[in-house]
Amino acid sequence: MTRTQTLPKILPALPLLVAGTIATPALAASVTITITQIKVAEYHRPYVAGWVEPVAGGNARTIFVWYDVKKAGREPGTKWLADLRTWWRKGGSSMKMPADGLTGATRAPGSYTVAIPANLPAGQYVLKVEAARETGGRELVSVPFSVPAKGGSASGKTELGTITIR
């Protein structure tokens, strides 16, 4: 690690006040994307996008998305965010980019742990995970899950892998 380098600060998990109740913040919980090798001629690193909705309906909750952060100029990385169809508009037109601890670079193929917000309430909900590739498709994999803390697993066809809650 260099000098200028610095490590994450690492915050407790605070019970949150919902409705009047204090409700209890979920375990620690994790979620590893897969994008998967296509062997094409010309490859491009996807976009991708994850977010968590409430099963009984609500606001979504963006946890991460990959873009690429250093094109700027006349055309920068962000024009394209909106291919990420389905996250874009459940929120992602609003945000503002780069987004603080949720913006990262494009990924290559390969497996990434990202975590779950630790302080969502008790319930039903749903994680999804968007991917869209220039030149390539797009897919959008869905992984239900509850708090406390119960996983799920669900694979894409093309540009997603296997999708794990922990």
Contents of the next structure:
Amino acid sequence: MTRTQTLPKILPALPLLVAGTIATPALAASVTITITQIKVAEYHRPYVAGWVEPVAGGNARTIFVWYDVKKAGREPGTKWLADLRTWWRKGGSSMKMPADGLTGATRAPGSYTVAIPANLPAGQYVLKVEAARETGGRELVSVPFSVPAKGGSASGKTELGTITIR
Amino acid sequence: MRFRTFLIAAAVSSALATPALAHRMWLLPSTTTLAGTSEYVTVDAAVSNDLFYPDHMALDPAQVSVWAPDGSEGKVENPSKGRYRGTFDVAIDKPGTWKIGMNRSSIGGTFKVGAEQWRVGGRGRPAGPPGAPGAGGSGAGGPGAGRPGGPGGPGGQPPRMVATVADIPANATDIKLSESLTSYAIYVSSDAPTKGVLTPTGKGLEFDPITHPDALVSDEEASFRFLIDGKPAAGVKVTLIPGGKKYREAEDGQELTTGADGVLRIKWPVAGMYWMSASAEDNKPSDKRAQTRRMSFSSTLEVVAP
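Could the form predicted together with the partner chain be given as well, to go with the form predicted on its own?
Expanding to the full complex; the earlier chain stays at the top.
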């Protein structure tokens, strides 16, 4: 399983929104992440990680990591994963990269939907999304939600736009 | 823990032994957190008043040791000693937490020969041992050493001083000696932090952190325990100073003391690099010739913004 890297299940956001109007999902099943468009001379796509933390305490569970998967050599793309400093501390530092079903290439500005693990035990959670951009900023957005039932939404100010769980 | 005995410049020695003095010794890593095992950390080493502003004295990288997470010895690479600052690199090529720093032990103090006061170690150049010069090494002056003969030297007031305890002559009286144990360590982690290099040895004043030193966040309280001879040490005085004083009005240092459980709970006023220095004194020197023991442990800690 060295080179067979599975990308996370990413769906275009729009069809899902449409689907949502037809059948209201009973579970917090997915999160839609918006990467902000930033007009700067030197733009690099941000590294972004998302994870779920139980409010009552316990281990964080990473649900996606987008980084420069392809860059190898003297300075591989993994070098800057520690720039996602909160994710790194909450568990990223002990993950083996790339991770099947979790890691993928960096994304251009836009909205992306990622599945939230269906096997989360019932309870209160916070979903966190952290973005760090080369020569740019870093931002952490928290979205409280619960299993089963309730989703939620929050917005970043710089690197990240709206993060919606539904 | 290997305690090395160094004969070092007196200014450094006094800064180490008594952290209350303004001159502070420091190591400043370029980072404390790395991803992967193909990275380097580069470290500045100096002695200065303000942190981390090298404007006084370089620290020689030759004094620095490196402990890898698996207990093996790491390497100091590209050492260089500039006017104000030493620098060196360490290849962080194994996952886990590395320790970079130094342990020193020395004995200093005073004694009398007749009415004259002599010093052991300390500032200035040794004037040669009282009586026969230290050529005898273990001979320690020998019984016939008699009256200190060292100074006949150049004009002025030559210091009456011997370099080491072994040079104290047999006819010395009023011997007052203090053992000094000094440790400085920084911690750098590649991938997940580990605690191997933080395992206490049960000797002297030791840092036994509850919060890992490479997982400090400005909005989270940190807990550090200090041990003396392996037991939680109450009443250890700890100075904590954020770097970059020149960019604000005050030094903003904190003077803290460990509780009965030997634990210190720290709130960080800002994110950044901090200089921490803990010190304690007792009368349990490991060296029988000394009456007191002064211990210090210092570190540079990186506290990130949340």
